[in-house]
Structures are given as structure tokens and as C-alpha cells.
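Shown next as C-alpha cells: one chain only, the form predicted alone.
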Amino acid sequence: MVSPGQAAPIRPEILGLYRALLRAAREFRDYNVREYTKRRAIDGFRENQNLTDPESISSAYAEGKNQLAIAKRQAVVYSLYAPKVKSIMELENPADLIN
């Protein structure tokens, strides 16, 4: 909701968020999690572009700010239990495994 002394985020600032939250989709070291994560900010920025009222404006990016949030603590959260082993869509050459 835009308050009567808030203005809309400005250009900016709602690509300042969308390189945040990518940022934040690159602290996962798990690659399923990292992924669903980028694609997951992608999907939310596209879905939201068209968007010209500026209360709906402010209420996606407050949105978006939100799941920064979330996704720096989960970041943190995944990083203390992150398996050891890289996905096998992280192996530079699959054929390893077999050796």
C-alpha cells in the first residue's frame, strides 16, 4: 500500500531488488534449490511487469523485499546442512561417477 508520503518504488530500485534476489539464489550451494530460486524471482519479476497502478507496484515489491528475506535466512539455513557431494548437474564431467 502506498501511504500518502510513500511514493512507488522507483525503476531502480525494483532492478536493484531483482539483482538481490538473484544474488541471494547464488548463496545456495544446493543446485535444485539455487535454480528453483532464480527461477522462481524470473518468473515473479515477468509476471509482475505489467503492473502500472502504483498501490499494486508497491504491493509486489514489498512482496519481493519479503522473499529477499526469506531467502537470505534460508541461504544460511541451507548452508549449515548443505550435502557434501555436488549434484550431478554441478560435475564439470558425469562420466566420474563411474570411475
Given for the second form:
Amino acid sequence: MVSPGQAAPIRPEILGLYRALLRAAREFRDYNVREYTKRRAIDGFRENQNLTDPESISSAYAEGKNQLAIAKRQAVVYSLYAPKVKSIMELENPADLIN
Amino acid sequence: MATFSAITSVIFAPSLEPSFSNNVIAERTSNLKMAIGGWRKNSFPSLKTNRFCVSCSAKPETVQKVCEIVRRQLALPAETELTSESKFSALGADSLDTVEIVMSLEEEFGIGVEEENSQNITTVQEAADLIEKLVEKKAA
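Rather than the form predicted alone that you just supplied, could I have the structure of the form predicted together with its partner chain?
Below is the entire complex, every chain and molecule, led by the chain shown above.
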């Protein structure tokens, strides 16, 4: 998957990918998908936090980039079919639902 | 705006009554009246101007909010001391935590932090200053 000429990503690049994933998560209108994307990004990066081998770092980084592309595409697709009703978790005052 | 900060800085002066603490954020107008009277009585203008420079960089409420968010993100116990000079790394935050903290601050204040700016944030005070600057720019 990783082309042989590329060096392992450096710290700022990795943090940039992390930030981009969290930003992409914010684009989703659906509460569940948004929270999942955020949680998965955090868990994924924490899990691979202590990698030292440059090859595994590169492959984890490449996978992260793929996931970022997926998240961005899906945010656009979801927004085309966004439901009007918000999830109850996002309501400021759930008592409004009853009225 | 500048005089406001000068007056809030006077609250920290030891010569005033000890009833004013850092955490008094409400009742701003009453503090104002009391503090103006106090300032005129005291005659250490050089001390006050030093404090003026330190506190006019970021409003106390901003620093409070930042502290709250940092505490929540890092799950710090209530006893941990958290001042505006606290470094994130000293509180046990690694670089991933710092990114998460900056994202939470972005969401809380409705601002957008650039890549280069976020790499320079290491203390609570720096974060508060950057937030103030961005909020001002947004309001302009």
C-alpha cells in the first residue's frame, strides 16, 4: 500500500491528520455519525500512539488518510438527505418535544 | 475595555478587602464601583501599571472557560491547581490531548484556529489570548 520512496510521516503531519478528521466529524448533521467519527478517530489514534516502526506508522497514516477521504465524501452525501428532525441528544430542552 | 481590565486587576491588590476573590465573575458593576473608590485611596501607581499589562491580555471569564474545558478534557480531579500559567504538558496532556483541547475551544467559542497557531499553544494563558484575538477579529 505504501510506496517505497516515501518517508514516515512526521509529528505535525500526523497531528494535522488528527485535526482534519475531527473537523470532518463536525460536518455531519446526524448526531450519531458525528459522535462515532469523533470517537473512532480518538480511539484509533490512541491505539496507535506508541508505534515506533516507520513502516507501521506509514501504513497507519495512509489508512487514516483513506478514512478522512471517506468521512468527507459521506458528509456531503448525508447532507443531501438530512432529516429535519434532530436527534433528542441535541435538543436543548427535551420537554419541547411534548408540545 | 482597557480601563475595565485595569479595574479588575485592582481586585488582586492585597491592600483591598479580602472578600474579592478571583472567582467573582458576577456582580461586575458592584465590583466596579467599589474598586474605583479603592484605587483612588491607594497611592502605588507603578504597581498598578504593572498589573494592568498582565491582565489586559485576556478577560478572566475567557481564562475561566478555558480552564473548565481543559479540566473536562483531561479529566483532572477537582483538587488539581489550574492557573493561567499552567502548561498542558505539565497537566499530563500529550500532543493528541492538546489537539482535542484546541478543537473543544474552537467549538465553545465558535472560532477557527489555524494549523500554525495551534502548534504554539502550550499554556492556558496563550490559549485565552489567541481566543480573544480571534473573537475580536470575528466581531470586526
